[in-house]
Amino acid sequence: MKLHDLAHQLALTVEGDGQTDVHRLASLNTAQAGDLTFVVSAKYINALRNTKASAVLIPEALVADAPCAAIVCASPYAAYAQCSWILHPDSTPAPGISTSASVHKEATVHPTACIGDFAVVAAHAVIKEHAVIGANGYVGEHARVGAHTRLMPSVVLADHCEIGEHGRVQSGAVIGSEGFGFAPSSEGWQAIHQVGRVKIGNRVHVGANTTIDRGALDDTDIADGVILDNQIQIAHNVKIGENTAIAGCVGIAGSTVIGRNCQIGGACNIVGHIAIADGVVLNAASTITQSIVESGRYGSAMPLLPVSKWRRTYAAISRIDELVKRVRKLERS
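For the sequence just given: structure alone, the form predicted on its own:
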């Protein structure tokens, strides 16, 4: 692709030879002729000056340091994200229903949709235009898949659950599993029938092996633009606001409400029945046991230390209660 053609698709301008050919993306250090790379700040200026790429996505302030043609952009990382789809387009299966798929006669499948090998589409399910249901996938009764949404192989979208348009769900994800609801009784644990749904908005990404439980009574609700990494557990009745990003291995207990534009680091544990305000950033491995009412960055995990120092620190922490009592006694005296 000619660089000026790529820049036109991005609505950006070229500095240098717009006839330069670019074929793929590569990092600054590994790029060769025909590659397009990107740089986000002056922190990488030495790598920029030595790159062998044919072209670079670059902020205007660094154009003079580029040894090659450039596309000038305010946000090179965002432009790189767009280019990743243009130069490396997704392979989309042809429309149609595989002969090995099982589609109920009362399901509605748009002619432009694709139903993969051995997939199952149950009664009254609705598959909208250009949606893709991957091999071995399952779409339950009265479930709904929006236009241009792709469920990778072996995804489960359970009964009555729905996902909006332009979504992407990675393999092994289960949407609409039974929530972990049990009541103690004289005979042991009595299961509570989970009768809510999972409702997922538009442009939502769900990572591999992530599980989203259906609501007990009200729905579990994932708003537009949310991105979920791999192996996340979202319990019943959780609400997640628009454009929130959640990294891998996070566990969110039931009836938690998470605001818009939050960023939750990997391996965070969030207890149930609390609320997290809009714009909150949680450091990785934090444990959240109470509501957060103001935006900002929060963390609770102890940073990594050499073992010898960690042992001394931990020993000191274990004596804090005793030290506080001694300080109060000294203050009184």
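Numbering follows the first chain given and starts at 1. Basically, rigid core = biggest C-alpha set you can superpose within 1.5 Å across the two forms. Only residues modelled in both forms are compared. Only a predicted model underlies this, so the values are computations on that prediction, with no experimental measurement involved. First, how it differs from the form predicted together with another copy of the chain.
Assigning each C-alpha to whichever rigid part's superposition fits it better places A235 and V307 in two different parts between these two forms. Between-form comparison between these two forms treats the chain as two rigid units and finds the smaller unit turned 16° relative to the larger, from C-alpha superpositions. Once the two forms are aligned on their core, only one segment of at least three consecutive shared residues with Cα displacements of 2 Å or more between these two forms appears, at 302-333.
Since the structure above is the form predicted on its own, I would like to see how the form predicted together with another copy of the chain looks, so please show that one next.
One chain, no partners, no other molecules: that is all that follows.
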């Protein structure tokens, strides 16, 4: 691809030779001839000066330091993301329903949608234009998949649940499982029928083997632009605000409300029935047991130590309240 054609698609301008051929993305350090790379700030100026890339996505201020052709842009990383789909196009399958799929006669599948091998689309489900239901997938009764949304193989979207447009759901994700609602009784745990839905907005990414429980009565809500990594557990009636990003292995217990534009690090655990403000950033592996009312960055993970030192630390922590008392006694004497 010619660099000026690429710049044209991005509505940006070229500095240097627009006839430069680019056909692959690469990082500054690993790029070779024919590669397009990117640089976000002066911090990487040495790597920039030495890159072997044929072209670079670059902010105005660094153009003079580029040893190759350049596309000038305010947000090189976002431009790089766009280029990743232009230089490496998605292998969208051909439209149509596989002869081996099971599509209920009362389901509505747009002619431009694709239903893969052994996929099930149940009664009254609606699959919109250019949506893709991967092989071995399941779309339950009255469920809805928005335009241009792609479910990779082996995704479950349960009855009455919905996902909007331009979404992407990785394999093994389960959307609409019945949540953990049980009442104690004299005969043991009595299940509460979970009759709410999962409602997912537009441009939402759901990672592999992530689970999202349907609401107990009301819905579980995932707003537009939310991105969810793999193996996240979202319990019933959770609400997640726009453009919040959640890394892998996070667990969120029931009825918790998470604001907009949050960034939740991997393996955080968030208890139920709390609220997290907009713009909160959580370090990986934090435990959140109370509401967070102010935006900002928070953490709770423990330091890793060589095991012999750890044993002493562990023992000392177990007795820390005693240590506090000893210090108080010293202060009084």
